[in-house]
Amino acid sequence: MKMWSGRFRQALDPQFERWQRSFDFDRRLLSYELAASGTHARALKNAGVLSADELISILEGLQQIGEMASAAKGFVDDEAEDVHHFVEKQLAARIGEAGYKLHSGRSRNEQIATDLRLYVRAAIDELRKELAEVCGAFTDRADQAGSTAIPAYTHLQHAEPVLVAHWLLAYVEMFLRDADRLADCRKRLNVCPLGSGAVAGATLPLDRSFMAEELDFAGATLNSIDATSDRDFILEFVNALSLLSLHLSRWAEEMIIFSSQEFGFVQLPEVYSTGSSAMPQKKNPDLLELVRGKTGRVIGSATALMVTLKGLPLAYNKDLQETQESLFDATDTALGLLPLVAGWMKAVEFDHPRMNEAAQSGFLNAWAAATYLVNRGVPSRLAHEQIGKAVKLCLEKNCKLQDLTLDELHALNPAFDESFHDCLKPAAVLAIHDVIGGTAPARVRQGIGVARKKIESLREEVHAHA
């Protein structure tokens, strides 16, 4: 029996009936539907709609449905229109007419709004747990890198040397922001739509605060129209996943570049790579390329959500059914990526000697040379110009800054003395960036400690929601 068929004189067109069903994808919400239904049943009992025996029967039936679904895993139903219809059918089959009482005073509009909030909340907790592991893997590799340096790039051109640890901690900062964004999203979505009815509010005196507390929501939604039609939390969540996947894509792109023979900073882990069916020598960065590729998929889900929602009048419209698959796909994609990225980071090998060599090549110490002059009272703009002329002289002579003689340097500025060559040494170049967030070794050691504290705090927050 349909949940709405009483006023209809004709059966649905069979093709349309199959086409409009959502059970094939919203059945993944079953555990949340069962939890919310149990809470609604208790509220009905408190309101005097259900007897104590009916409540016990309903709760036992809901438990049986959950156990059946867990055992069957791939459970199917060729008649259920959606997960709500499935539960009602299964409950009535188990306990009889009392099963139909469960729908008293509620609407599928509030049910799906509640189920989706519960789903996204759980997904955020799982994602933040995985992000803590990713951040931990990056921080461990930063710690292991020690004093190894690598060129930093701007415009993909050599800029300045930085510690490898400093470079890796940049990604930790990105991922911690992603975790914070998800936590912020969680706060806003953590209100309970149960009791909102179809659009105007429940028709029975249900204790909405009780239902919110039962499901660990911070409170009840304050407007029934908004509660049944709001999907902002889904859009915000998937947009946060878009940023997360964008960060992963940037990381993947750098690792792909750095693993090429032209750079050679990274040795691809074989357990996350494949070969060529034609060229025997190849080792391809498949995990990295798929991380980069799946970013488009997540961003596509966010775009699909915005386009679906942009023209909908209040309140519930069937269009909202279309938001679910984009949500599920983006969530599955992100949750699939993070453990693999953590594993890749644990397995990858960095060529520290090659990184150090590259960090001392070219004129990566040019700003340090200009700073040397600034520290001797030369105006910054003039120091910049004079070191630029020194670089030009080196290019003409095919040498490095440290190869210039004191006479050649004096011709540019008499402020140079014998100490200039010491300021160009790798350790000295790194050390001058001695500010909060800089690449000076002492600051980077502090950064590793701060990152570890933030990761531990993130883990504690996730554990508190478990």
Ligand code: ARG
The other form holds:
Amino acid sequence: MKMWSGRFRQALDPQFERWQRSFDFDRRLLSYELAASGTHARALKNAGVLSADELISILEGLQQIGEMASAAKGFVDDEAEDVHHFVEKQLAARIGEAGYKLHSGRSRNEQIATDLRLYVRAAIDELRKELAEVCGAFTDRADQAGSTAIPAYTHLQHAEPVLVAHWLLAYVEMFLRDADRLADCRKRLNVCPLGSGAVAGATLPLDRSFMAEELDFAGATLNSIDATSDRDFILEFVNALSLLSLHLSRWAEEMIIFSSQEFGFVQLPEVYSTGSSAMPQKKNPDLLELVRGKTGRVIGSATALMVTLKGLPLAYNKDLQETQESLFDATDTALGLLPLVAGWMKAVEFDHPRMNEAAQSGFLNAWAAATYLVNRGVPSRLAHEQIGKAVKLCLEKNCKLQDLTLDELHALNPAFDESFHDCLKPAAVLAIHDVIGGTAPARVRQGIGVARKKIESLREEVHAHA
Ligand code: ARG
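What does the same protein look like in the form predicted in complex with arginine (ARG), given that the last one was the form predicted alone?
What follows is the whole complex; the chain from before opens it.
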């Protein structure tokens, strides 16, 4: 039996009938649909609409549907319009007429709004758990990198040396922000639309606070029109996923560059690479390239969602059904990426000597050299100019700053003395960046400790929701 056929004189066009269904994709909301339906049934009983026996048989029926679905038996239905219709049909088949009482006082509009909130909430918990593991993998590698340095780039040109650990912790910052952003989104979505009806609120005296509490929501939504048409939480969520995958994409791009023969900082792990069917020597960074590529897909979903919602009048419109596949695809894509990224980070080998060597080349110590003069009272603009001239001289002579003689340096500024060469040593260059968030080794060690604490509390938070 359809959920709405009474007023129709004609059957639907078969092609349209198939095409408008959502069961093929909203079936994945089944567990949330069952949970929300159980809660609605209890509220109906409390409101005196269902007898105790009817409630028991409805709850038993719902449980059987869940068991049947998890055993994946009979989970095909060529007639179900959507997951809501599927549950109603299944229930009626199992418990008879009482099954049709479940829909009393409710609408699919509030149901889908509730199911989707439950789905996104669970996805956020899952993603934050995976993010904690990714952050853990990056932090472990940062810890293991010890005193190894790498050039930091601006404009992709040599800028200053930094600890490898400092560079890796930059990504941990991004991922922790992503975890925070998801938590923030979770907080805002955690209200329950049940009892909002089709648009104006339930037609029976249902205790909405009770329903919200049963489903672990912080409270009931406060406006039935908004509650049945709001998909902001999906947009916020998928936009947060866009940022997360954008971070992953920047990471992937950097690793691809660093694994090229020209850089050679990173040895691609064989277990996450493939070869070429034509060129026998090739080992390609497939995982990284797919991470970069899938980012386009997640951003595509976020864009599709915004375009779908733009211009919809209040309240429910069937267009909203179109938000589901973008949401599911973005979630699957992001969830698929994270464990692989963590695995890649555990497996990758860094070429420490090559990184250290690069960190000592290309005048990465020029600012440290200028700082040496500033510490001797030379105005920074003049110090900058004089070290610039020293670099020019080195380029002419094809040497490094530390190779210049004291005479050559004195010609630029009499403030130079023997200690200049010490200030150009790699450890000294790192050490002067001794500020919060700087690359001085002690600061970076602190940074590792802070990251570990944050990862631990992220793990605890996720655990508490489980
Ligand atoms: N499958 C629908 C969706 O995803 C469920 C809500 C249907 N509501 C309606 N008034 N036709 O949006």
